[in-house]
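Only one chain is given next, in structure tokens, and it is the form predicted in complex with this ligand.
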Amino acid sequence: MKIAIIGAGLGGLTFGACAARDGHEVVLIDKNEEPGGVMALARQDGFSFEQGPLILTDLLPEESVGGFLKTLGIRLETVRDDRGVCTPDFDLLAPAEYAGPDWRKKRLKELFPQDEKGIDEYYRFYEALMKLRYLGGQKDSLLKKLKMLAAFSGIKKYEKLNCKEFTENLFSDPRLRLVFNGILADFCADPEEVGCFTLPFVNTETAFDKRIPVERGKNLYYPSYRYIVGGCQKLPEALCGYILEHGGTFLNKTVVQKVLIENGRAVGVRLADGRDIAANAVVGCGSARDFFTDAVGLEHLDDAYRKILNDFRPMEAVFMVHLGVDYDPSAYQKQSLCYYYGSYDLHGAVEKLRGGVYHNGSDGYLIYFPDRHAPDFAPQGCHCVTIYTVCPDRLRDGDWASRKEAFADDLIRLAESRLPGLSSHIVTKKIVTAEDYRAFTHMKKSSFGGAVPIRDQQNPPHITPVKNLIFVGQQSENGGGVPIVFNGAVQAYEKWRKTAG
């Protein structure tokens, strides 16, 4: 079958891997010159950023992307790096010499002795969503259900909570609660709204010191944080690849205007152009309420779809600096990518984002430095340092063009107070707002990380009411993040492969 897949980001390419493996002719469509969708590198002066996904799991042989990728040939080196977590009143970075896989644990206990037994509570829940992870992965059998059913049995009671009440119930200190909360508002989430199953998947203590192991024994046991090393370009790149080898096509710098319906089947597209190309599946990504509105029409879809369509909520913005610098920042910040957290109010953060009120970097952000496993970015003698936050997509007052450059010297001004001498340094800047989001990712919303994750919000199926029209991609049903689209798009392809005709 000839299969048309507009949008060449994440989802779009794993799909069409998917169909070009089982020898379907795939026709690749990207408004961008090079695939990737967020994946893709921004470049100036010399420099590369990554303008998307910085840390990345199940990249290894033995898990989920990796596991797949190896089936279609694909190896991609990876590295392991610590990520820092700075709050206004103290730092919990991996110390100098290693001291343990729960050096968190005791560190937090130092710093909040009246919650002691919270925190011990909060890393037997941790261990315990950790172990119904591993066991899920596992060959089905009787002794996996009965060990899944004990590790169950000791936090059900926890089951119904929200973030919001599960660490309210266990820490009296509200800086306490914002070390595992504080990430939640990185996706533009309410703690209120996340179900408490979430947060150790969020916060997997591997993630913050790259010597903590992630086996047992032999076997593979916590998510690994990963960095592809090169740069996070290299997934798509390579999936493209595999796609033009097994005979598909990229039409980069095209824009897809229509989906065509006849008789309830999509048929093809319509290009921005005028020219049309006939197809037997069409696949869709990017932002839902666009795609359906304007290339697919909502009067082919039922009343269900256009409910999901109508409720579900998709993230906010993110703005972004990045920075090539004539010096080594390492000295100051020893993690790849860390967090500086600004509020302890992460309900008043998000209702701010929601209400077009950017925090102006007061609420938090973060500083990477994507040369760090990607070392051709940058020059020689020279180094990338990535600074950004979530912010609103619409800013209630003014516009972002007229007020990116004050912002962005905000932000590298609060960025400086931790790496001292930042400012001086700076040979290039690109700065990118959600107004460069939206026309790169073709949404009239941008919206970074796909939908929040609110706890049983459905987003837009797969599998759409318009017979072989597929909808993929971060706002689909499987939601946002690299391994998340990736699965999400593999088992779509499963889904409509067993319906297709």
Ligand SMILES: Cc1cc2nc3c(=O)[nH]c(=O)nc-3n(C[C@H](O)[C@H](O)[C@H](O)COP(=O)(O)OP(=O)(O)OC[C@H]3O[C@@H](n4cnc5c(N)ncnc54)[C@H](O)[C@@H]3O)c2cc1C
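Next up, the form predicted on its own, please; the one we just looked at was the form predicted in complex with this ligand.
A single chain, with no partners or molecules, comes next.
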């Protein structure tokens, strides 16, 4: 069968690799020159930058993404690194001398002795969910089911709590709640919206110290956070290469205007230049509302699917300042990636974002060194620094084009408090705004991370009311992120394969 895939981001490429593996003819269509979507590189003056801090899970051969890539014959070299957390009052950074897998737990007890019992309970909760994750990947059996029931029984009482309720139940100090809830701001999510079972998976202890073992006995047990050596774009490049090696086609710098539908079935696409490409199936990616409104037509959907499109909440945007510098900033920040939180009021921060109010970095930002795992990203003697924060897609006052230079200066000034001398060592500066990402991703509303992981929210399903029309990518998954998008696209392909015809 011939499959036309609109968008060569991770979701489309993964679906395409599945189809190419099974002998289908794949046509990838993307408006950009290179595959990868937001995993493609930004380049300027001999420097290369990743579109964000892409430290990833599930890349080992024993894990879902790495295991699937292995079946395709794709091997990616990866390396572990740490993620740091700094707040206005204290830092949680991996100690120079390894202090064991529980050092964060011990450090939090030192900082918040009044919440010692709550800290112990959180880590009991954490271990129960890690066990459930591990067991979930094992072969089905009665023993597995019994073990999962036993692990779940100890934490079932928290099942209906959101992150705000859960952390307030355990911790009296709002500064301690931020340690676990803070990462939700990266998803533009209010702690009141997200189920508490999410917390251990976005705060996996192995992310904060690369020396913490990910194995128990001989088995891989905890997620392993890793960077792809040479840059994250190696993943989409490998998938695109696989598709091309198996007879596929990549039409870059090409825009799809319309999905062709006959008798309730997708039969091809019409390009912006007027050409038609016939296909037995069509895969859409990117913005769900734009795709179904403009390219498909809402009249082809049923009421239930239209309601989902109307109700689900995409994330907000990001503001990035990429710097090429002529000194080594790792003298001041040992981790490749560190989060610097500026506010303990996550609810207020998210409300501002959604209201179009940009915080100028004061609510929080992160600093990332992409050339730590991709030395070729910077010329000899130089290094890469990315300063990144979440922001509104559209500003309530003014616009990104006229204000981006001042906003970039604000972020650089904040980062310089952590990286002394930064501003005097800048060789090149590349500013990327929500407007830039709208154009780059072909979206009317920039939604960098996909959909907000709101409890019980239903995202646009992979299988649509139109026969042989499939939707994949960040907005088809609740929470976004590379492994979730990758695994979701694999699942979408299997669902389609069982119903294709």
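The term rigid core refers to the most C-alpha atoms you can superpose between the two forms while keeping them within 1.5 Å. Numbering follows the first chain given and starts at 1. Owing to the predicted nature of the structure, the values given are computational and were not obtained by experimental measurement.
#### Entry: Core fit, then residue 25 C-alpha moves 2 Å or more between these two forms
Comparing forms between these two forms, the residue 25 CA shifts below 2 Å.
- prompt: Taking the rigid core as reference, does the Cα of residue 479 move 2 Å or more between these two forms?
  reply: Yes: residue 479 shifts by at least 2 Å between these two forms.
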